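What follows is a single chain, given as structure tokens, in the form predicted alone.
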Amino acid sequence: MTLPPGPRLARSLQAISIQRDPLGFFQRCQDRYGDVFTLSCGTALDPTAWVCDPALVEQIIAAPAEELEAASANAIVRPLVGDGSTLLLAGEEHAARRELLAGEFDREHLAHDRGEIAEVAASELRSWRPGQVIALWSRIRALTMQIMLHVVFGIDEGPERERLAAGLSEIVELSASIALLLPRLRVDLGPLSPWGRFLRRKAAVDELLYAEIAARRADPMLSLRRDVLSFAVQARYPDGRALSDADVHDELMTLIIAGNQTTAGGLAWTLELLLRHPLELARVRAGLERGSETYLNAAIDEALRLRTPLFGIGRGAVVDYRLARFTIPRGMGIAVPLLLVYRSPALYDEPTLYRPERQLRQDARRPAWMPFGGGIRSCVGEGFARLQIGLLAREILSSCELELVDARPERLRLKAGALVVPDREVSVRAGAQHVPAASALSPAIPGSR
């Protein structure tokens, strides 16, 4: 067979390169090899060929399970997830499962997590006052975790929900580690050593997930309950059969590692990104005053293009597969670095550029998958991905002015093998406070324009 071409360097190397610099290096590796290329790490198969022409993007995701499927390639993040997580089902039961929870994220439900939403963003944009510097990455993740605990885990406030919100929020820190890359460095030497942390941390959340769960069922008014946790501990399959407190909650760590922290990375990105166009920030405050949505998203479109928080995707090769000129043996891994492909110039004219308005045209170019995923894989939590962080930076960006504390270009790193996010922390100096979008617009349907 003819296998792709890629670097020598060791596995150790390379893992520490993606992390640290995964735009450029991954940019390198295709100046030198072309668009498809091996490397020796990226997802829990080893060696993965990447893939960076946008056609062959749309050959892979278009793929059948039969041919190429998710489970073995997302096998990097089982750490994080557990066994049951959506992420490692495959086939059969991958789809049983996504047809079971896709529920939860129809119409009726966004309509009703809107006001919710709303809620949380207005407590936490009171807080802010003018002239005071914001971590604008960190809290911006903060805030999401809250309204995943209150809107998707129906925890209501309180100590339990402030412990749970601070360990997931650790467990997240701790799984930047080189090890989430590298298998081979998992190992426990005690609670001081960087995977023993991990491990203590993520038993202690666990064990609060766990308690969560017992008392959602046992809770008398379960019935009435609208989230995510209380819809998945009375879902049933169509032969009767209920998912376990384990399956309940390798779903929910999901929610946080591929929902969560990519939705708070978007809404990071995107106020990151207008922030340094500001005529761009005016286009979108111009539209909001005048109760449309239309430029804010395409603002958000944009910057999910261009920061796309989630660095790659994975499959492995079921039979071997055929690949342009190359031949994909079995059991190998497929990966796409949404990152690069996303800047290609066979999409876009000068695709570094942040400019939303190209957002509005009509481009045969853009590929349907961009930027939540297609086929089988596609994210089954769109809508309530793209309502949040349209409503979020709607209230943000309508409620107070905002400016860049230190102008310098940021650089993008990987956090939990797949999460793009700044090298630094973003500080935001907070101005003066307006009157709330929200009391001006109507409410909009999740993705519309």
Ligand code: HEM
Contents of the next structure:
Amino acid sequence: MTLPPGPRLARSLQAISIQRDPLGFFQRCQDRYGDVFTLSCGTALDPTAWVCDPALVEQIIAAPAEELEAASANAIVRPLVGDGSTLLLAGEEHAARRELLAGEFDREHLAHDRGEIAEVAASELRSWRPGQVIALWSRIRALTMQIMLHVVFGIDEGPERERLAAGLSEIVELSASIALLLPRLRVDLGPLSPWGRFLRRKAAVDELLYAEIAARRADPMLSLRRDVLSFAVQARYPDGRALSDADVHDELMTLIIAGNQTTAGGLAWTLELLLRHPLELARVRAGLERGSETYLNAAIDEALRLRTPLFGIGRGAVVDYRLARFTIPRGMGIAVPLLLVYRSPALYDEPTLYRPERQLRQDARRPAWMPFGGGIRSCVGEGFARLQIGLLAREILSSCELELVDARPERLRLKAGALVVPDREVSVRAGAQHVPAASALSPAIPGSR
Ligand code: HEM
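Compare with the form predicted alone: the form predicted in complex with protoporphyrin IX containing FE:
Time for the whole complex; same chain goes first.
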């Protein structure tokens, strides 16, 4: 079999280079080896063939589960999400779980979420004072966590929500630790060791989550509740089986791990790129003043293209898999570096420039345009993520002026091996508020969750 070519660099050096400068490293590999190359850099499946050719990317996304599956490539998140997570299910079990939970983010649920998200945003914005310097990424991460706990978990404001928010945020941050990324370092050497610390924090959060699940099962108003947790505990497979407490717990952790920092990244990158491009920002604001969100949505899509929050997606070959002139042996990994694919000059003119305008053109939907994935593994939270990013961006941009405190160009780095984040925290200074925050919002839909 002919494997795709690739660097002979030691595995640890490859891993370090990718964390530090993902774009530069992958671009050098593509320049040197072409659109398909092999890396051994400590991913769950090692080695992995990385694919940048848009046509091959479409082939991979459309591949049936009998040829390519995602569970083995996602194995790195097992300690975070547990064995019962959608991310780790394969074949029929995966399809059945997707079917069971298909309604959790459907249109009806999303319509109910609008008002709740808007309220959380308005309350956050009321706390921003003119002249205050705000750590953009941290604040947005905290905001999207509050929304997740409110909308998905159905937990009202109060000490319990604060405890869970703090615990889950810490787990998400610890997930970027080297111990989690390198399974060999998963050794519990007491509460001060990285892995030991992770295990203890995780156990504390698990206890809170299981208590919440038990309380929800016992809630006499359960059938009237509209949050995802209540939906999950009432869901039944066609044979009448319900999800166990462990499965519900693992699904909740999955939504946090897959949905929190990705959504926060999509929003933070949109705001940051607009602040770095004042003409584009003016166009977005002019649209919002006319009541149109068309240009805002183009600005969001362009941010998802240029700074796609999830660096890439991975699969494992279930059979010897034909990929152009190569055959990838069964068990080997195949991955797509989405961030690199969207910078292909074959797909976009001047691909490294931020140009929301291009997203409005008829031919904007290029091959392989899938920031939320596609096929049987497509993102279950796309609608929820787009709703949050759109609503929060609209509310923030139409209610207050913001300026970057440090206008130096940012560098990208990878967090937790998968998230595209700026190298340093981005600070913004809040200016005058244009309108009382809540008045820019559409009215909350009655009976919202
Ligand atoms: C801007 C925000 C987001 C981006 C860019 C994003 C991106 C993606 C991508 C590319 C995939 C496909 C992975 C693959 O093909 O293997 C995916 C899967 C998934 N996403 Fe998202 N996502 C976002 C937000 C969310 C949210 C808000 C949730 C839930 C609350 C969520 C839950 C999931 C889950 C559960 C999967 C796994 C689906 C499966 O394996 O069947 N995501 N996401």
